[in-house]
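What follows is a single chain, given as structure tokens, in the form predicted on its own.
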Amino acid sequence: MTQVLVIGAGPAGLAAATAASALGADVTVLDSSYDLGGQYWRHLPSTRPTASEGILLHGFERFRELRERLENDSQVRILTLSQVWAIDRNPDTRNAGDSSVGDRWRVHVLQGVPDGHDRLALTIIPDAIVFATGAHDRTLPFTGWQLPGVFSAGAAQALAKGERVAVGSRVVVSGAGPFLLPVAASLVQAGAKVLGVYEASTISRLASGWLPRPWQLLGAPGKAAELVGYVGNHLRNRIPYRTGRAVIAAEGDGRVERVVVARLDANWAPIVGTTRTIEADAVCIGHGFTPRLELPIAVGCALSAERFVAVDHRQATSSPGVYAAGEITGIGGVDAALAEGSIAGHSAAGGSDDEAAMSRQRRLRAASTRFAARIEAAHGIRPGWSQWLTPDTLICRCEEVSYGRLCDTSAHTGSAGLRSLKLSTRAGLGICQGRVCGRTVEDLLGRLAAGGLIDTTSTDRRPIVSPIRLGELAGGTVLPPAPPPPGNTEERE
């Protein structure tokens, strides 16, 4: 019987692991959080429940319908509260009957309290592996982003959904994207006064980006019904929304009291003479996403032009075995998650391509990749940015690495090397190990430096995905399969 683990249990991971428990395959779901639902999903831990908690979760019910029936079905295993802190080759064990897949995987994890003394280790070898990690919020530095009061628009918004907490009273929402708007809801719902959306791309480059071919919209009604939503929050609660604007800084003493606004031209630099400050004690930033990378490059997946796992019209990586969904291959919301989550557990437990039910989800997969095209090209990032910095502007918050400090060594050393860079300012090396700002320091040091960077590598590569003690090194435990069902051992066998 085909193993199949499925990693991350947001809508990706959950549409995995039905598809792939429908065809009788056995499926482990792990997870780092307390729950299921990822991100998009995060609600109150089963401890506080409240019946009101699909107010600020769009499809609610349709995460129930997942929870519920992989709680219930025999053949899964969750375990949440369980990290994977790294993936190498079983070279031991061979996958029987199928010589093109070659040695399967060791996932190895830790379940339990993140940074606990007790976390159990564990290691999987399955069949097959379904990659459904997701992405975490992209924020572009500006002076005063290190101030308390600053957060990402998703940290935000995880707050707000679980845990019903306002980051502030007076709040200012800036950044690129249609995500900008659900926050805003999140936070009016949990309680702040929103200031302001300030959206940097213009006017002229959003209508380059949303109205060309406009019949392809048809294929995501739903999208249309939830601006219809955020349209009226905005009305409601007479909320700004500013096109060619953003955050170019944040003031304060000890914390957040203002932040400074200007508009910015088609490029993103801003516009001299046009700031304003705005008196706030929180301002939530997001451009956009950035993929979760770690376990799918410690495989060999090859990635896309824009730095995405590429895979194929089965969800299938280069990476013999290993399937990706959600996020990680494209940001293109909880449809595209959910069709092509489908479509890889489908094909993790040997599904067959012309399976109705797969043409359906490749429809909808199809639909929501043109949406995400639009806003990438609606709300992509543009390189005037980096002229709001001042050479003072922090970078990498965890090293305290400033943009002047970036500049210099690179001037100094002549170094086109990214690893050399890092190693000679320290930028990315913190605890968050370039999580948060490495992408910016590749995109910095690639302009600084001559003919852009030379190295193949990206801060995307942690072979160690987490921190993990020497003593949980010393030993560990081969998770076995998950038993079949009392009375279907000769059919499962």
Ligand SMILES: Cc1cc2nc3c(=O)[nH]c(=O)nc-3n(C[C@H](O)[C@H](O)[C@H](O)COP(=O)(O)OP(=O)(O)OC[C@H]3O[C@@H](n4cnc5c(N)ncnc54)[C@H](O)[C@@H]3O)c2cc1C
Given for the second form:
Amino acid sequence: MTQVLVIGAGPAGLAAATAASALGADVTVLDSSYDLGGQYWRHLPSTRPTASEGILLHGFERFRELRERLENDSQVRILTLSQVWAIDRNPDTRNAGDSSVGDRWRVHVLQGVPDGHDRLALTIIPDAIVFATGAHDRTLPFTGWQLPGVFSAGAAQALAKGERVAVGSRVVVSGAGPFLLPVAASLVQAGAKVLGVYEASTISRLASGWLPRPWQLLGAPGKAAELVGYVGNHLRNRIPYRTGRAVIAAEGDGRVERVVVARLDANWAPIVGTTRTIEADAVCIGHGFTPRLELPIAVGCALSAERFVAVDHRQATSSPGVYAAGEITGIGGVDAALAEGSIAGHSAAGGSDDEAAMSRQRRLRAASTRFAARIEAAHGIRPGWSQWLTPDTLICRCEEVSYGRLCDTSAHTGSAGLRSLKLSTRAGLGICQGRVCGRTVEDLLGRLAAGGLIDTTSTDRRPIVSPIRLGELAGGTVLPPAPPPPGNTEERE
Amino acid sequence: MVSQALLPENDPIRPGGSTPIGITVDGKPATGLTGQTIAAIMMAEGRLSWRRSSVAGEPRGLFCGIGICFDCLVVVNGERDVRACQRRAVSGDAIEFQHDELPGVAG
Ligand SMILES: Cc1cc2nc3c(=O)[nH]c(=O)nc-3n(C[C@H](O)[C@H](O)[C@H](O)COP(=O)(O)OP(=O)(O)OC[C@H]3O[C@@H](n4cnc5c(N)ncnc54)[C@H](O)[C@@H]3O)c2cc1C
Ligand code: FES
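In place of the form predicted on its own, output the structure of the form predicted in complex with the named molecule.
Every chain and every other molecule in the complex is listed next, the one we just looked at coming first.
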């Protein structure tokens, strides 16, 4: 029987596990979090029951069905609090030399509370892997973004949905993309006053992205209804939604007390003389999402030109036996993640191409992919944003490297090597491993180097996926492939 | 008040029962709910920062909220470098702040 390992239990991973089990595979689905659901279905812990949590979470019923089905499926092993920290080639691969099957990979897992010192080291050696590791917010820097009170949009969302904590009482939301709307809605539902949502893209670009083919938006049914819901929420709570504007600075003594908002041109460059200061205690920023690519890169998956995991119509990556689904293959939202997950799980379990169930999923995926293309057209980052930087603006938050230092180092060394520039500035080399600033550092250094950067060292490469404590490296139990017999629920939550 | 918890009586999702837990934050008692992260308990009390950055010594707290940025590190029962946004509090946890150099990575 095929052993399928699904990494990540958001919408894509849950759909993949369900589809793989339906074809009779032995499935292990794991996630570093305490609970299943990923970012989209982040919810309160079971120790905090509610009468109607569903009003915070679109499609919560769908989530509960998926979770219940998996929890009651004896072919499925669910491992929560399980962080994959590295993947390498299995030294005694039984497929050695057979390129059609590919390598077998050893997946190294630490199980236990986040950053705990006594986590259990496990090794899993599956026949097929489905990566469904999702994405995190892309946040463009601005002066003062290191002040307490500046949050990623996802942080505001996570605290509102998973904790019922509002990140501030007077909050400004700034960035680009439809995700700003559910963030504003969640903040209001958590008791904050949202002073305004500032969308960087200008109305004409939004119009060209959204308006020419409104039927495409309707083709992604869940999304359309959801967007109407968010807009309704805006109207009811009278939250100003302003386009062609951005927070370009945050100010305050030890925390955010004010933000500076400017009008932007179509290229996202701030227009001189248009700034306005708003008293606020929190600002939430999001300029789209960065896929979590380190594990796919570790097993040699090719990336697309847009720097997502490249997949074919079966969600197969370029690495044999390895599949990918959800935000790591493109930013399409929950509908795309679910459809891609179903196809990936089906393929990973050895399912054939032409089964009827898959053609429905493929139609759903196509609609969502068009939706994603339109989001990118309307809200994708434009280069003019760098004009709101000043020499003092921090670019790398961990190593506290300013824009001025990046410019000076680039000018003095005349280097066009990303790696050497990172080593001399320390930008992107802090403990977050460049997750927050990596793409920004690449972008800015690329513009500063006369003919662009020469090396292709991508900031997405991270052989050790998460910090591990010394001592955790030693040992490690190889997890037996078969799921535990029914009734053994120790490993479940 | 800046960051704050929504009072159950004002919450449209109508929370049912939950169990309070007591921890200490920088030596002072704090109360949260079972299942809450350490960061959420601190932020529910209006605290926005708890770490000082390694170079400039500037205040930092939660930024990404999902375990990516490592800005929120705290010491939990003597154990350093724990992401406060990821770790759920356990009754009796002693949370302290850390201000020294962070580990970096090569590459
Ligand atoms: C903070 C945040 C909030 C969001 N909220 C919304 C929203 O409200 N509405 C909306 O439309 N979109 C939202 N999004 C966009 C969201 O990414 C997608 O809508 C959807 O969740 C994507 O599903 P997915 O299954 O691809 O990934 P995710 O839902 O992100 O699931 C990926 C899972 O993989 C796990 N994982 C990653 N790496 C590892 C590892 N090494 N080891 C173990 N587990 C791992 C993660 O813990 C996570 O649970 C949000 C994104 C973020 C970052
Ligand atoms: S706030 Fe980013 S890791 Fe905790």
